[in-house]
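Only one chain is shown below, in C-alpha cells, and it's the form predicted alone.
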Amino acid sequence: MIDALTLAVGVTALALAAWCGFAFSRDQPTKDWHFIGMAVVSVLALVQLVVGVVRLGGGDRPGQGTAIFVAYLLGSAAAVPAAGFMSLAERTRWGSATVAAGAVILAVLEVRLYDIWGG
C-alpha cells in the first residue's frame, strides 16, 4: 500500500471524528459541513480501495493474506458512509456521535490495513 495515502486517510478520519465529537459536545446534529467532511474522507478511502485492488491485480500480495486485506479495504470504504447514513436517521446530537465513532473506526481500520500489508 501507499503509506502516505494510509496516513492521509487516518489523519482525515481522526479530524472528522474530532469535529463531529465537538458538535456532539455542543449538542448539535450533523450539518451540511459535516457531510462535506464525510465526503472528503470517503473519497480518500475509495481511492485507497482502488489502489489496493490495483496493487493486488498487479501481483503484489499483503503479508497476512489477501482475503483479510480485501475485507478490511471494503470495511474501510464503507465505515464513514454507513455512519453518515445512520446520522441522517438520527437528527440529534447522537447523529454527530455516530459519525465520530465511524471515523474513529476508520482510523483503526487504517492501522490494521497497514499491518496486514506488511508495514
Contents of the next structure:
Amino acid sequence: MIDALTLAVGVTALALAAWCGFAFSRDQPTKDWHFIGMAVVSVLALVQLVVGVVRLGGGDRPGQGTAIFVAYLLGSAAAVPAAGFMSLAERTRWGSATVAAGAVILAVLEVRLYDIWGG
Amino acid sequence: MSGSRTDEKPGFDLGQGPGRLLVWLYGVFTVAAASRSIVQMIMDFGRAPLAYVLSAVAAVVYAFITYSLVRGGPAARKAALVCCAAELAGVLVVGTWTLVAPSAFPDATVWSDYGMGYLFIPVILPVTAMMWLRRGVVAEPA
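In place of the form predicted alone, the structure of the form predicted together with the partner chain is requested.
Okay, now the whole complex, with that chain kicking things off.
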C-alpha cells in the first residue's frame, strides 16, 4: 500500500506534534490553523483506512494478521480527531499538549502498521 | 474514546489542565491494552495465557483510572490514587518478572520489560498521575 502513505501519515503526524508542542511551549491553546493541520492528518489517516480495507478486499493479507491490522488502522484514524475534540474542551496549553501526544501516538501506530503489513 | 464524556464539575477538576493530558493517555492505554488482550485471547489463548490475562488486568486498571479522572471528586481521586499505586506496582512486578523468568512469558504483555515496547510510558504515567492527584489535594480548599 502503503509504504508511501504510511510514510506520509507518519511524517505529517510528527510535524503536527512538533507544531502543537511549540504552541504548548509558548503557553498557547490550539487555534484554527492547528485544527486545519489536524484535519489534514486525519484525512490522510482516513484515506489509509480506506486503502487498507480495499487492499484486504482485493485479497492481500498483512503479515501479522488481519484483525491486528484493522485494529491499528481504526486506531490511527481515530487518534488525532479524538485528541482534537479534547483540545476543544481544554482551551489552555494542555489542549496543545494533548494533540501533540495524540500525533506522536499516531506516528508510533504508523511504524507498527508498517511492521504488521510487512510481517 | 473518553473525549466525549467530559462532564463539568465546577470547583473540582481532576480532568482539566494537565489532567486532560492524563485522561487522554490513560484512554489511549485503555484501548491499547484492551484491544491487545482481546485480540490475543481470541486468536490463541493457549500460547501465553498468563501474559494475556495480565494485559486484560492492565486494561481494567487503566479504564478505571480514566473513569476516575473524568468523573472527579474526592472519592474518585482516592480511588485513582490507589489504582495508580497498583498500576506502578504491577509494572514493576511484571517488568521484573519478565526479566527474571522470561520462560513464563512466551508472548509480551503491556507491562513486559517495564513497558519498554510502549516507550516506558507505563512506568512514567502512574508516577506523573500520582503527582497530579496529590497536587489536587493541596489545590482544593477543604
